[in-house]
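One chain follows as structure tokens, the form predicted on its own.
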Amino acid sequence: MKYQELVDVFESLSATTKRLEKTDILAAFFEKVDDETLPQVVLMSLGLVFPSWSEEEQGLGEKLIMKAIADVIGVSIADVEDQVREQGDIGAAAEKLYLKKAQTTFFSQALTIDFVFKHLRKIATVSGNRSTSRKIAIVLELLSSASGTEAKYITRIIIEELRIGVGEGIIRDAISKAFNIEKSVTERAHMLTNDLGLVAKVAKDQGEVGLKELSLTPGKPVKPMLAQLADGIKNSICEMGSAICEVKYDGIRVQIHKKGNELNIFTRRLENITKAIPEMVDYIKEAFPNEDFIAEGEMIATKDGKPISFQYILQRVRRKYNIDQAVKNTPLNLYLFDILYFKETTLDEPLYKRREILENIVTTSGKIHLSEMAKIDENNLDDAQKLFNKAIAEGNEGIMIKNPNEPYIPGIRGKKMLKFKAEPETLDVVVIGGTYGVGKRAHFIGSYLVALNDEEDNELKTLAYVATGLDDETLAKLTDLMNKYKVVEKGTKIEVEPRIILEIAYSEIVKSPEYQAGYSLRFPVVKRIREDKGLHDIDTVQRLKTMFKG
């Protein structure tokens, strides 16, 4: 199948932002793909051609994408940089450039989807001596036989910023409709597989019944299950009925994976871990019988038995260098509390099942331990408050409170699961422009646009400008961050690509006609930089709704 045929479906998606027509449009292209491209076309759809949980990346940044487009059309990268900064999108730049060279002929072949999506997934596995202009290599056979327009979505989905609007929710709305199956079946087989190549795959091969059948795989993380602000400890325990509340620990929720002797550790973000903590490995493996598992926890950095700053444990995760040494500065602990996948799914028992096999199956060590619960009902409801006070006391954030009889729903965000923080909650939002600032701040950007998600229309509503809460030192550090991410720079605004999420506090949600939210924040304060979350981990506008309600 010829790649231009997807990019018109692209180009069509990107001339909507009505959720329904976009759905159709998948559907109605899904069901004429073959079974082998299939998968293919549902990964560029999202942008990607690795899922988002691979370790595998093309490891190639703008710039070297601009050289290979100046290379390509025969103009200069200043040329480029030029038409990038005029457009604010570098695919849109590479396809009015070969429109100003439209008289040259340079293609010598038609693009097939295959084609691209091999050649864009063998950058990845590009190394060694000379790998940077071996990748840019393939990127230039790429160009060289494009369009336009193929040029254009070839160079976002290098950087994965493909901009068609379309999430997983609209490509799982599209499997159900191009294959006649019922969304219920459509999500579930997504959430225990965390592979939308694979579920369309099976929905156009065996229907509803081979969807049914996939289940959970060690090695293969999901989206955690997660949880809401509990608007009390006694009245959450009470409309429960009772709870399994847990200390809620401020450090990383990490997804432990174990098949056969391979052990991968996991982030929220799906991102794998396992190479920077080489020690909590072994701890593990002694702490679990040699059986296939998933278990989840949280990871904690501790300094005289105490747990400090969420930062430090954010740098052990992503070093990459002088690992031993990291090691010894930054001693980390795992607090486990669920257990996904014990020789089979355990998805579906109930959380106090869940929690005998754990405790059945894990011998704790000075490293591994089970987080610290208590077993709440209308008797003792009092023990809960003293777990929350306790947890206060000894550093932590707070308490969770869960429903025992539930079963694990990964990727949902519901009352089965709430958390209680001596804090006042905050909001998850993502960068996506700012202004530098002015006197001895002139260098740094000194206030930062942010945004959430509205589902609805899957697309970034802006919010706020947050200014305060920022040192010199986090400032500078996301002043360059910002210039890594940067589309547009205009006098002193700036705009960038949505990566950058920062948790803020406020005192008080207020409707606003000025962002396009609806609602806007009083006194916004950074609190910090959310490194181990991404854009899908934002909040969204439906729930500020929902807060302002409350």
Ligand code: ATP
Second form
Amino acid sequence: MKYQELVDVFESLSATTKRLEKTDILAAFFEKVDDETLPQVVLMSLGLVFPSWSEEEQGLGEKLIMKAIADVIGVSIADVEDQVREQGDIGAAAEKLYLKKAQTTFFSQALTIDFVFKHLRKIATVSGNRSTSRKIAIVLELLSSASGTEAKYITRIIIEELRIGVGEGIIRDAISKAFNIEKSVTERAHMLTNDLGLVAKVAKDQGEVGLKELSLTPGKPVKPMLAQLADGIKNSICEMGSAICEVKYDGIRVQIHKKGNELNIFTRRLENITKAIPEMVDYIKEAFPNEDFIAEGEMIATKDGKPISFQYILQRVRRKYNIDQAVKNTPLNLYLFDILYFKETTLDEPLYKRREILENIVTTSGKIHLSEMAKIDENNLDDAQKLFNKAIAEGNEGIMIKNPNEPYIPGIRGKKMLKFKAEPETLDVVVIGGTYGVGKRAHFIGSYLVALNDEEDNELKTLAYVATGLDDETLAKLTDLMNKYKVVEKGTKIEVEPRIILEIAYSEIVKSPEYQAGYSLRFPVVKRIREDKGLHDIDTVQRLKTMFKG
Ligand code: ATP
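Counterpart to the form predicted on its own, namely the form predicted in complex with adenosine-5'-triphosphate (ATP):
Time for the whole complex; same chain goes first.
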């Protein structure tokens, strides 16, 4: 099938912000596409060529892509940069430049979806000697056969920003619609496999029956179940009837997969961090029997046995070199709290049973622990408060309040699991722009324009400028990141791709017509850069509205 057909679909998708229209457009196309191409189309519609949890990366910066465009069209890099500044993104710039040159430079040999998909994948797998120039050669091969609109989307997929307003929810709905499948069945198949390409293929070939047979597989990470904020300890427990309360450790959440002899550790964004923490692999292998399993826990960094700042653990898991040194300098501890698979899926078991399984199979050690917990009902409600006080006194964030009778549902944030923290709730937002400071701070971007996701149209909506809470070191780091992701710069203002996630505290949510969210924040303060979170994890306008009403 011609790549141009997919590109036409992308163009129609960009032309509407309506979710239902987008779903219809995609569903009609999914029906048309053959078996082999369908998973490719699904991934590319999400701007990907590997499942989101894959370790593969294209590894080409924007500068190199701009150079490739310049080479193919026969203009200078400065021309491409000018156009990028004018258009606001590389893809649109490429399309514009192709238009200018089209009649003189190219004759297009039709690209197929399969060819583009496989070549984009090849970019990621090239490694070793002269890998950058070999990667560029593939980009050049693609771009020199592309039309302007094709080039727009090829470059956008390489820089991982498709900009067609399609997320996983729309793809799921489109699969359901195209192949006449109950939405809940598609959702569950997606939750369990985390591979929408596979879900689409099975939906097409085997319908609901096939989808119902899909299950968890050790080695393929699933989206973690997330927590809602509890408005109080006692009332939350009373509402549940009974609860398992656990210490909320302040580290990073890990999902551990063992399949055969292979053990992999993923973050909540499903990044594989196994190589950075080899000592943990050994400790975990010692702690579990030699069976396949998927377990979850919180990994924290410690010094003299006490938890230390969250940033240390981020530095550790991102480390690519001198890992031995890091193992010595920043010791890690793991607090296990759930088991999703042991010999077979345990996901559907109620939490109290999963906890029993975990307790029965894990041999704890100085490094591998079970999360500290208390079983609470109306007769011992005070013990929950005691656990909270103890947790805080020991330097933890608060407690989790979990419904013991509920199964594990990947990817949802619901009432089955609540969190109660000592500090007021913060918001996770994405930076989309900023302003350079003045005087001593003229070289730093001092003020950051942040945005939330609007679930209704899947668009980012501006929320506030944040300028406090940043020490010089963080300012320098953020300024570097802003330059890396820069799209346009005008005077002291800069616009960036939505890549940097900040956690911000504030004194109050207020209504505000000035910002697209319709609300803004009083006295916003940056708490930290959330490198463990991605664009999909940021807070939503809908949640903000609920918080405002609350
Ligand atoms: P926060 O921003 O509060 O850290 P989050 O957005 O990362 O939270 P939430 O779902 O809001 O994620 O809070 C649950 C998180 O708390 C889990 O993802 C996990 O990382 C962490 N956590 C710490 N201890 C536990 C525990 N005992 N059980 C479950 N989660 C725990």
